[in-house]
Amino acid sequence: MASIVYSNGRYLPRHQAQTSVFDRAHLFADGIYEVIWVANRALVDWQDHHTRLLSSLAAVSLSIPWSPAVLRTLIFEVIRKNNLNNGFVYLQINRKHSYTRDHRITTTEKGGRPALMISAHHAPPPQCQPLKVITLPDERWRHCDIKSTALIKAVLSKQQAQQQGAHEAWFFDKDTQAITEGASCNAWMVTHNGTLCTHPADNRILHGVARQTLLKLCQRHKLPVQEQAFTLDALRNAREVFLTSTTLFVSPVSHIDDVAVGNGKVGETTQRLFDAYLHHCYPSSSSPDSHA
């Protein structure tokens, strides 16, 4: 069965779908998007991307008219006619078009309807694996927190990581040698005291809603966590270290620019936290159901 995408008021095959070549998301990345897990055809912490959706919008000055309770609609019919179980759904909001390539936004484009897309992608429940990452100096745009599409950066990485072997690409502030988030993941580490390290929620990283809710995993499992920046040394001498993201749950990082992690195998903590972030998304009562 055809893949069905929800497209600016319409259900279409995927190969139906299409946007104009004046789309200000073609030609300027002016859109914001979301990646929401699916567990067993429930959405996995909506509200909470559903509050960061409104963020990053509002700090485009981008308006929509959807409510979130037409939003949900939106969505679990996508999930619906596609039979997804478990995956994922990207959500795009892009500006209003106009057959103009013009850097300002038009009055127009400011209260036209934006366009929206809505797909799903059907993916099994991550396994708990080592992955390989490489560190790279961020020289991104100053504003992380914002999840636009602007994501040139970000591919050249994940090429660049591909290319030596590796899953991921870290970033490392060029002057203070702080790691800040990977290419697309939020960065941890373990301290040989048993304390997890990982960014602040500021400008530099993008709000990972797997983060916000590994925090709060942490507290109710009481691990310590500090929210502070960790050098690259830091990261390198750390007892374990791991990546936090939709997609990949808690995922541990075996090697670190081909330098193993202590035994480069899962550690303890990594390993207690990915069970603690399965169960929030498939509780005990709801186990992962293999069929796509």
Second form
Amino acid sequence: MASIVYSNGRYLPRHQAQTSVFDRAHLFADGIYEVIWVANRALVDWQDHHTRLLSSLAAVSLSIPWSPAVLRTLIFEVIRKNNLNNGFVYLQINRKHSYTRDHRITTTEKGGRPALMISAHHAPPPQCQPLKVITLPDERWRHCDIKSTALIKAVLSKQQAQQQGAHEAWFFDKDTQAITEGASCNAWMVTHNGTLCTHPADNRILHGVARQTLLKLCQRHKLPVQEQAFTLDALRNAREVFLTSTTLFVSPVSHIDDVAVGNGKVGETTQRLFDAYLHHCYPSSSSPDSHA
Ligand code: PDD
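Cool, the form predicted alone is there; where's the form predicted in complex with N-(5'-phosphopyridoxyl)-D-alanine?
Let's see the whole complex now, leading with the same chain.
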């Protein structure tokens, strides 16, 4: 079945969903996006994604005419039309296209209806499988809390990770050696005394929805957490290391720059949190419907 994309008021087969070459997302990456997990046809943490969407839009002075209810209805229609049981929806909003290439935001663009695109992506829920990570200096801008479509650094870093046989690249601050986050995930470690650490939710990281959910789950499971930056050295000496994201849930990290973390196996805390997170997404049954 051809996948159906919502694009500016129409549901179209994906090859027919096209935009102008003067689209500001195309010219300037002048857009905001969200990735939301779909579990047995339900949206996971929709409220948190919507709140972050509004905050990112406000940060780039983009206002939208759609209420949360309308956005939700459009998303569910994309889910229905694509028969999406498990996977994720991608939602992108960008400023109206310009008629010439001008960085400045003209009055028409300010007043115009932004472009809205929603697509569906079939995927089974991730397994609790160890992943390898490389580390790179964080050379990104200082507004990583904005979920902007300007992702070239993430693209190049993930490409480099793949070339080095790893799944992800994690960034560290060149001056302090503090780990900020991954190219498309949040970074966590467990110290030898069992304390979980993750970078504070400031402008150096994306305030991950999975990160936020996991903080609540840690509280429920009475696991001590410090929202405090940890260094590359501390990471190398950690008992357990894992990442969080909408699409990878809670995924264990087995190697940092080719050096094994602990014994290289999935740690007890990571496994426990993976199970808790999976249950958060699939509360009624521990196993998701078989077909993605
Ligand atoms: N990435 N940090 C960065 C830089 C990210 O791009 C992401 C998500 C996260 C985790 O955020 P969340 O828990 O809300 O997924 C952290 C998405 C999945 C992506 O770009 O595909």
